[in-house]
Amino acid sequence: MTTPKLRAELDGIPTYKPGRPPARDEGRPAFKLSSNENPYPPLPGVLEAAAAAAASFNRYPDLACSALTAELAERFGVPAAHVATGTGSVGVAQQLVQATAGAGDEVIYAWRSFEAYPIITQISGARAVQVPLDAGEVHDLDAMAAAITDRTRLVFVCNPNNPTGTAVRRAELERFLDRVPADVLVVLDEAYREFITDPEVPDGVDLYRDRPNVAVLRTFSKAYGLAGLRVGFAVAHEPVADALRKTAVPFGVSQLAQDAAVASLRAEPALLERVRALVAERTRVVEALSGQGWTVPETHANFVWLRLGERTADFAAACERAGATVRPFPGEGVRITIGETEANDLLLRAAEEFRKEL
């Protein structure tokens, strides 16, 4: 049967994989510790915010997102021209490599990172170029600065990275930077940017104000609790932000996200407070871990990072059972979110057990 035409570089796309759901079991507590979702309810006042603008989701939501582009713009003391919206960081990472990169052309990122960077690559039509992280699970970024090559368009810096949770500071981030060519784009993936507790991880935002070529991507999706909505931005100098705009999915953000999020960064005290209470339980998580004698890389993000080669499966198959869902990479490692102190106990106690069959 003859079927429609469609574009070669479509085959052998990855399919992005999703945290799976917890494992409910009659009687037993059960917890999702492979999203790296924020375990705590809406922020004060971003419920009653969203509650407001469904009573008018017959309407199309603000093309611009002017209040929420305002608030971003007087919260990083970047001009409004410089900020882009759109579903997610994701939606937001498509978008730039879309605005630069096409058949013929080069992304390179950092692997492992990010799982959605070679499946928006393949898309883009553009050829991926994927460099290992160091022994440290770190981003090797001497070795991303000799990837460049004359067709390279884009580079991503996932900072903390995903999902090893490392980062870059920022005397080897700021030489990275000074080597790669005026008209390459760097894009520094600060998702999970509100963990960051070292002084030394820079922040992307002091980075891109006197680079043209550096963007920042940001979400609502984890520290701020809003990953149901669907809500990112980036910040970059007018060309980059103007693209964005140019590839956006037309009302891609709705009214509930643009107000939910508006609503979110002023509750920034509550913000802080729930980040902090999340970063002791990451401290409390990671010790105890090292303490059974796992290798933890140092993590300054939401969750922490296991590399356990072709005992992944196992791993994760036994914290299911104990009640708690990570989120396996076959062959590789696991990913464990930084969750209720609950959801943590039973991690660790099923990370303790397992730890004596090694």
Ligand SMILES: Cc1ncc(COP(=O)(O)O)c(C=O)c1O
Given for the second form:
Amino acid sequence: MTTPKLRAELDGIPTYKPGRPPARDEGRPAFKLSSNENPYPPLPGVLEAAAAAAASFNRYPDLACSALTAELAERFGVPAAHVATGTGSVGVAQQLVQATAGAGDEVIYAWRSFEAYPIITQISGARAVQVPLDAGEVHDLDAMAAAITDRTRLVFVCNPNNPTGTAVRRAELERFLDRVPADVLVVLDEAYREFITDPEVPDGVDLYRDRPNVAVLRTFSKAYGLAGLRVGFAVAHEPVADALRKTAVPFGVSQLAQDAAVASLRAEPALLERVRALVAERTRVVEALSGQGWTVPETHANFVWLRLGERTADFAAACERAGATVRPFPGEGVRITIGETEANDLLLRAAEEFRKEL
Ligand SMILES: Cc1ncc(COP(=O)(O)O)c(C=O)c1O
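Alt. form predicted together with the named molecule, vs. the form predicted alone above:
Time for the whole complex; same chain goes first.
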């Protein structure tokens, strides 16, 4: 049977594997520690804003996301023309690739890193150049700079990196940015920015200001707890931000998402309180795992990484039996989201048991 002709680039594209929800079992706890979500309910005022917006979802949303854009511009001290919103930061990342790269071009990123990068690169038709993380699970920025060729159009730097949680510091990132040709776009993916407490890890928004080839990606999905509403944004100089407006799916960001995001920004004190609590839990989990004998790379995000190699699947299964679903990367390791205290306790007990049986 003749089928419609599809682009050959789509052959063999890896499918995005979302973190699994926990298997529900009567009488057993079931925590989802597999998608780096926020365990808390919406911030004060957010549900009300979303519910009010829901009353008019017979209407299209504001195409330009004007109120949210203005709020973000004010919040970051940047011109509104430098803010471009999209359907989650993964949507904006895909637009950035679409805007810069096609067949014959190259997109560079560290590996392992965010699993959407290979997918959106392959869809564009560009070649993916994966640069291995260094022995400490950190971006090898020298190797990434050395991988740049005349064909390179975009470089992703995921800071902190998903799934390892590791981060690059200011001096090394600035040295890297100085080496990147001015016509190559560097995308600083800062989906987990709010969880950074180390002052040496730079804020991409500071770095983008005098660098026209730097774009910063942020999201409302993680610290802000709006993963289900799909809204993220880029801060970038006008040519890049304009390209994002051209490549955006019209009306992609719902009015619910826009209004909830504005309300979330206005609830910043409550947000910071929750972030502090999660960071305290992160410290507790890392210390406990290290105390049990695990090697835990320094994490700056709301998750931890255990390089378990062959034992990855067994460890994930043991956590699942205990009632916590984690995110295994078969043969490589496990990413564990920091959740509510009870979930973290349960995870730590499962990890301890597993360790004893090694
Ligand atoms: C590094 C990184 N970037 C971007 C995203 C996408 O987040 P969203 O599309 O929900 O904004 C994620 C989500 O897991 C991520 O880990």
